[in-house]
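One chain follows as structure tokens, the form predicted on its own.
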Amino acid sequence: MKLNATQLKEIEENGYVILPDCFSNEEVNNLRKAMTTIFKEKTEANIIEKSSGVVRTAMGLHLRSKIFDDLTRHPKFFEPACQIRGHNLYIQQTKINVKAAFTGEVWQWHYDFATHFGEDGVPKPLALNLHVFFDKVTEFNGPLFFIPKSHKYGSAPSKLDTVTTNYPLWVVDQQNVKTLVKENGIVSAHGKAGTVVIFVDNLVHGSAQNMSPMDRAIFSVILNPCDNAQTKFARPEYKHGRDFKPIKASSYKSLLI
């Protein structure tokens, strides 16, 4: 799957692009079955919500499951990423972020490069975050909020928040968020299950608590140029992959088997 000129311009200008109807219902159903198995595993790579005790994030999925390894390398992710960043890409991270009905907790305002630089020593904000919705995402069940064009301001000041949730996160302070929103507004990324979202490493984003009765699960793979790999190795491999060889695309049919 290749992005057209309008889509490439959108991610360059706004920092993100939303692509509906990329994965079929059958593919999403197969992925959700695999997710259920992954979530039952007793492992530190499954991170638990602070309040509810349910899984908030399951990480290192390409190391734990063939179907998620195939999804990570799927042409619908791999080909657009190559258009934007070239063919020499490695798997930096894979995960599923869940906002469980009624209890799904907040993700504070942040941008991914703050963590990649601060924790992993990644030199430049060149990684791409590629998502696929496993549920219908609406304005009610905890969609991602993006501040368009915020990547064009460079890396906003950030600090490590270890208190708000059980996942430490480098967050952007409220005054900077207020300034960015005043200039560029906020958009929410929503769509049917199977929708793909691609965004750049220093785009400011976050998501609110899920107060609705509808679950929200989103798969994420971060692909990074091999010559931009991490230089610090404090975090475990399930949080930042250590195989820096360029990946190749998987089969279009791999998610239907």
Ligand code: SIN
Second form
Amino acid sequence: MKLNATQLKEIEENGYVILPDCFSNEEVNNLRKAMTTIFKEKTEANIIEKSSGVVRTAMGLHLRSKIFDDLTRHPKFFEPACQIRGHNLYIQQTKINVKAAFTGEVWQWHYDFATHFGEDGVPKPLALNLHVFFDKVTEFNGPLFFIPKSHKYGSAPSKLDTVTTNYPLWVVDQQNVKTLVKENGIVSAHGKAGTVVIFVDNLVHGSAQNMSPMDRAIFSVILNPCDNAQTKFARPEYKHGRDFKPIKASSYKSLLI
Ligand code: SIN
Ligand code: MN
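Taking the form predicted on its own as the starting point, write out the structure of the form predicted together with this ligand.
Then the entire complex follows, led off by the chain already shown.
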């Protein structure tokens, strides 16, 4: 799946692009079944939400399940990523972020590069975060909020929050968020299950609590250029992949078996 010139320009200008109807209902159903199996595993790679006791984030999925490994390398992710960042990409991280109905908690305002740099010593903000929705995401069930163009300001100062996001997250302070939003507004990324969202490493984003009765699960893969690999190795492999060889695309049909 190739991005057209308008979509490539959107990524460059706004820092994100939303691509509806990428994966079919059948593909999403197969992935959701695999998600249920993954969530039952007792492993530290399943991070539990403090308030509800349910899985909030399941990580290292390409290392744990064939269908998620295939999804990670799927041409619908891999080809756009190659158009944007070239062909030599490794899998930095895979995860499913859930916001359970009624209880799903906030992700504070942040941009991913602050963690990639601060925790893993990734040199430059070149990683791409590629999402696929496993549920319909609406304005009500905790969609991601983006500040368009915020990546153009470089890396906003961040501080380490070890309290409010269930795991340590480098967050952007409110004064900076205020300034960025005043200039560029906020958008929410919503769409049907099977929608893909791609965004860049310096884009400021977050998401609010899910007080609706609808669950919200989103799969995320972070692909990073091989020559921009991590230089610090404090975090476990399920948080930052250690295989720095360029990946190859899986087959278009791999999720339908
Ligand atoms: C993230 O920024 O990694 C997660 C945000 C979300 O899933 O709402
Ligand atoms: Mn993030």
